[in-house]
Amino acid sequence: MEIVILRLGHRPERDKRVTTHVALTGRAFGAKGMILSTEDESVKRSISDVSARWGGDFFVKTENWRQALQKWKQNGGKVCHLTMYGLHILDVLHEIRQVQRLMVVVGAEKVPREVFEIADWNVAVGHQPHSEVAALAVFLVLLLGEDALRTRFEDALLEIVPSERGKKVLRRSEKNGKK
């Protein structure tokens, strides 16, 4: 399945350390990319540099939110905005399982109302207020499964090695990739 998040809303001064983690957590649990309804370098070139060390070619880009949701649909793809006011997750799961191409709409400032119309699904991961970060974490893994859990880059320059205890990373050389 393609998935790609829409960052709704993003306001540069006030949400650039979420909408990063937005995008980090859609890139370690199995998103292709991120479109950002604002124009934010510094967003770009984080995600850029965690990409280009930890692996993955995950983009970030800027385009018009409407114009993003219209050309998504018209190339056959669907629509899930994550909102707590949405049906339950585990009530629409098994539909949403079954498209190849998944647009994932994530808010930032309040939801303009034609986004809850032009979405296939509304869906709330809980009915209580709580992290947009969280909630596109709990989808993911549950959309993808364990799959997402286990995220690996090939092209990673550094890498993590599970210990019980201590942080262990592999460094791979940046010009021969041998670790």
Second form
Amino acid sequence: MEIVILRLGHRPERDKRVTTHVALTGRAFGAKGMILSTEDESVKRSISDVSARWGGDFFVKTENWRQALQKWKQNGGKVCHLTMYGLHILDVLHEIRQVQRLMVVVGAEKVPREVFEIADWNVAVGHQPHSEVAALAVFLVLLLGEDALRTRFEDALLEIVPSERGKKVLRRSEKNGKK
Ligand code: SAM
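Having gone through the form predicted on its own, I am curious about the other one (the form predicted in complex with S-adenosylmethionine (SAM)); can you provide its structure?
Let us now look at the entire complex, which starts with that chain.
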């Protein structure tokens, strides 16, 4: 399944850190990239620095959210908006698993009513308020299964060697790692 995140309502002066964590979570758990509704070079830079060392080609680009959603749906993609007001994730997961291209919308500030209308599913990861980072992580792992927790990037320069204690990291040279 091709998964792209749409981060709505990002306010550069206050959401930088959380938005960066949304992208890192998406990258770690199987999404292909993130569309940001507001330009923020520093978020793009942080994610591209991570990918340069830890691998993969997770993209971050800025686009008008309405156009991004319309274009996605015109091209046959489906949209799932994560919101605590939605249907319980465990009740709709079987439908969402049938989809080939999925845009996952997460908010920062208040999400416009229109998004609730455009979405094919408004999905709650439990009906308590928490965080977009937690919502996305739980959603992706439930949707994609345990494989989402074993993401590896072939071109990584750094790779963790699991250890009971301490920190072991395998370092590849540019030549042997990234093409
Ligand atoms: N104050 C905002 C509002 O009223 O819409 C929401 C703030 S909340 C911290 C930010 C985002 O986290 C939401 O837009 C939603 O995507 C996600 N989120 C928080 N709790 C959630 C839940 N229980 N289920 C699904 N998504 C959730």
